[in-house]
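Here's a solo chain for you in structure tokens, the form predicted on its own.
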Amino acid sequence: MLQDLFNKSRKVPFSDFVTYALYSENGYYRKGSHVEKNGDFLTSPLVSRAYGETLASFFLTKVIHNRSDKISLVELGPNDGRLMSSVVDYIKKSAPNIYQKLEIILVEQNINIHKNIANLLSNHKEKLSICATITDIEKKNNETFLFCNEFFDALTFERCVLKENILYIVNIEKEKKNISEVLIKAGDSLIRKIEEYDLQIEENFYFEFPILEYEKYFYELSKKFSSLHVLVNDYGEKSDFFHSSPDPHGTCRCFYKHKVSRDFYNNIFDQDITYDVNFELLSLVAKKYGFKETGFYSQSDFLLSNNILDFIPSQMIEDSNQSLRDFKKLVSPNAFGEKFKFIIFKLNEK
């Protein structure tokens, strides 16, 4: 299964393995959606449409200024399109004047699911475009609101560790059918990148370093848009250290049928590989490309302060059923509420 990965070298960086396992021709994200109760994991937009309606309300009441003839609404990594569907359905119903100005752009690199996304959003097809990359979007000078849910935790990353003041990256090595991890001294380019962002490193604590992917996305966004608000929802913390967890092994892990492990080298192509986002690092990258952080909240704080309770369907309140229990997970501190964070950026207008 890993023959293509090791066809040029017996050792490869862990980042190459992640790219291969998730994004290669047979990779995890090249297949259909795994985000379901019967899949590998569940995300907030699938728990309740109220999540997307709350985002739409935030967009309408606190972001949009209605200054231009066209307003772009962009989502990165939309999965099957259900989040965007709940957002634009709400806008169409509650603010038809804004809806008339909307153009809807979804950026989904898995072209195999573009048709499914288009079908789900068929009621908005005159306004809809689906792109594989940000570079496919024409340059926009109008107001733009971009959002993403569990997008940055899906990007490729290096695994690093400092031992006796020497920085190492994790490589994987193949011997016959066995795969093992080995530490290789980091190259000068990686060391310079780590020095550039000037976060602290604690010896013997593994950390994830997705910097090249972060820089690529914020650079591309800065070139495509002149008036842009960005809303990111992901799990993780802010930290002055590159590691954002007290676990010395780092935060990267696998999700397979709702079970969490560090068994990276089984179920390849059939399991997600992810990690906690360090929002301090994300903010530093955004700042490099002209973005200003304007807010940081736990998911429960963001949703409650933007009146998510107003969007609970009345039948859900009347029935103490599974739907209501699922909804509570969005704001419960022991579920999604505190583990997930919202961070907001604004691109300094050019």
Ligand SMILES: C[S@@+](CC[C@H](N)C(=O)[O-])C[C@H]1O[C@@H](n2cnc3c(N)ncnc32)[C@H](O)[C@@H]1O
Given for the second form:
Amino acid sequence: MLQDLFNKSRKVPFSDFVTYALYSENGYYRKGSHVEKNGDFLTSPLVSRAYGETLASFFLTKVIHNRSDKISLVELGPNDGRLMSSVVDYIKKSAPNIYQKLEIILVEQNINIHKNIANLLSNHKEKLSICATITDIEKKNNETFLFCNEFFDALTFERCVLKENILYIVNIEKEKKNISEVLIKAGDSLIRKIEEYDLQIEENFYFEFPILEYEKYFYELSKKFSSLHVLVNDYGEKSDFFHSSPDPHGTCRCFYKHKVSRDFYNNIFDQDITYDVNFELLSLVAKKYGFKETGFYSQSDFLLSNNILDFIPSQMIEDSNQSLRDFKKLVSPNAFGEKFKFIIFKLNEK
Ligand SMILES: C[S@@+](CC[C@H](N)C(=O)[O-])C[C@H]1O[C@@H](n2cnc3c(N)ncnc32)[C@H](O)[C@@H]1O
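Target state, the form predicted in complex with the ligand; input state, the form predicted on its own:
In what comes next, the whole complex appears, and the chain from above leads the way.
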């Protein structure tokens, strides 16, 4: 294991390691899903369909104008499609006139699960397309609502640190069976990107820098869509610094069977590697490609102000059982409620 990663060089940037561990042929996100209660971690759409129904209600009441003949719904990184399924089932039931105009597009890089997505959404199959990358989507001139949950935290990132005014990136090095992290002076292109985004840097605080990925997605979106609303939900904060947490080691971490660690070099291919999104940086990238930020909320604020409590299944209240306790996690400050944020962007119509 890891040998192919070091084929060309004894040292590689941390970002290459993340790409290898998550997205290479045997990578974590190339297998069947581990995003499950019995897997490695749980996400909001899996906790309750009420989460997707709240997003659908937001889309119907606050986003869509119902002027166009066609409306596209796009999800990035849907995994098995459960979020999209609860969104479109709700629209079909409560706004058939809008449902009639919908086309549904799911962008999931893991082609091994496209069949599962198609099965789950088989009720909507005439409207459905599933692609592996955003570049496969044809250019759209109609109104589009794009959403994603825990997509940006799954992208590859660099790890950087400033020491005595010199910027370094973390590389990993293999010596026989041992893997170690080493600091290498950052190259000119990375330094130029840091200068371009102009957030502050605190010496000796490690930060994650997923800039090439962010730029790739916002660039692609700006080229593909002319009237676009984007709703991103993920964990993280807005920060004026490149780092977004008080921990000087940064936020990157692994999830393995619901345990969190920084043990990156064990369980390779069997654990997730992730980091907190710095929403300030995300917003600056979006702005660079013509998007305007129109809202930023904690998950609990967003869900409660969009009436998630109206979507609690009555049976769940009667039972007052485990599923109700799970449901509370969506809005509880100590669970998903404050850690997760919603940010909303609009691509200015050209
Ligand atoms: C953390 S999981 C979240 C899954 C789901 N959205 C949820 O909330 O349960 C990240 C998902 O994004 C997908 N993904 C990661 N990078 C992607 C890319 N570049 N294009 C499309 N999908 C991607 C992964 O395969 C995975 O299904």
